[in-house]
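Taking the form predicted on its own, here's one chain by itself in structure tokens.
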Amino acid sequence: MTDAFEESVWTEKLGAGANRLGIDLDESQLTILWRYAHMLRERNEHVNLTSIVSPEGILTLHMLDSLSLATDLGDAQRLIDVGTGGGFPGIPLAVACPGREFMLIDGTQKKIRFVAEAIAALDIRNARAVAARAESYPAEEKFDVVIARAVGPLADLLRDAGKLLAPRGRILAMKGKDPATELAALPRGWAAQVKRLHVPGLDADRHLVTLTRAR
């Protein structure tokens, strides 16, 4: 990945951006994420994993965008990233939060195969990747947090992934513009909080919707 940044420049910008988000990434973590970005670009030449292929785009629109919700994970220990695609936000979060366990699922075989191979190659021991959709994932396995990034309407997300939550679990849904229309369509029994996210280097709307069962 040499057409825009050298490794030292890219990792320095990633580290600085993460610090602005309240995250401290050490040298080994930055190196892992650099290697992941390199693997993503390399594999993307043969398999369509993402339309974002520039080093700057991967840095901002994938890595920092994923890390922007790290401080909202609370005390969650078991997390599942539904519809992870090329591994976002699950991989950056797993690297940044080594004390938590992450399950990454996606229904597209070629994408989850790449994610699984990258997890193994980069020795990310607190992450697993499985080919599955949220609606067909075993409901007996419960998670503290369900994470979703750009995976459709909130009502559909609740229908498909709500069963995966532990009794006091939360769904963290990453959205672009404030999803007021989607919020109005939520089924009864769920409460929502909306927070604006600020991604370093990104001049676009980003919001985090936290969904919990109403008490």
Second form
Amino acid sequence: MTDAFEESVWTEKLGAGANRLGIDLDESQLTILWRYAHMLRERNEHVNLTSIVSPEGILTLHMLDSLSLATDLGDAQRLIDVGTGGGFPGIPLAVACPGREFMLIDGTQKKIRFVAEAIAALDIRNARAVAARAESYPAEEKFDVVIARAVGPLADLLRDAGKLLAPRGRILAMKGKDPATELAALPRGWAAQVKRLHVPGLDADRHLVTLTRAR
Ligand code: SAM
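Could the form predicted together with S-adenosylmethionine be given as well, to go with the form predicted on its own?
Below is the entire complex, every chain and molecule, led by the chain shown above.
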């Protein structure tokens, strides 16, 4: 992924996909995400960060899939990506939304070390990466939105990360299939909304679950 032609084709596709999601990425944002993809592939040769390694797969299944959440962030200023793994969805969202602050956490040291190094190397100033599990993250620090992709059942996410939410905060959980069984297992006191997400170039089920405190 170092060839200039390959970079221009990849970034053009990413820009067009982002447009279809209602997001405008300028050249510098596209270049940062290209470089991030490149760093991810390189580190993945030594550390298991992701099973998706092709440039096309990273473009659709990591970058655009992550960005499909962007228009649901509302006016949130402080966000935490719980279980970010190789930096998804937190990194693409932080690059696309420079006016918001993103905290990225993961319980696996080697993954978060990569994410922190990449944030520093790419100078993504509105993102920080910290090695932590949600359940032991300081509960005094509150966020407008908790985001999570592919991080266990909803009831567990709520139990571990619910305390990090500001009073009117929301949990946005990205799921594949409609998580009806997981929704049935939610504790009282929380309201859930489910909507389909559409990822350009991807023919697969994607759902966004929004959890809020019931009033
Ligand atoms: N969100 C990334 C993505 O979609 O590519 C990674 C998903 S991976 C399947 C799940 C990640 O969540 C793992 O890296 C794991 O270490 C992390 N994780 C699971 N439970 C967690 C918790 N309670 N606190 C912090 N990280 C957690």
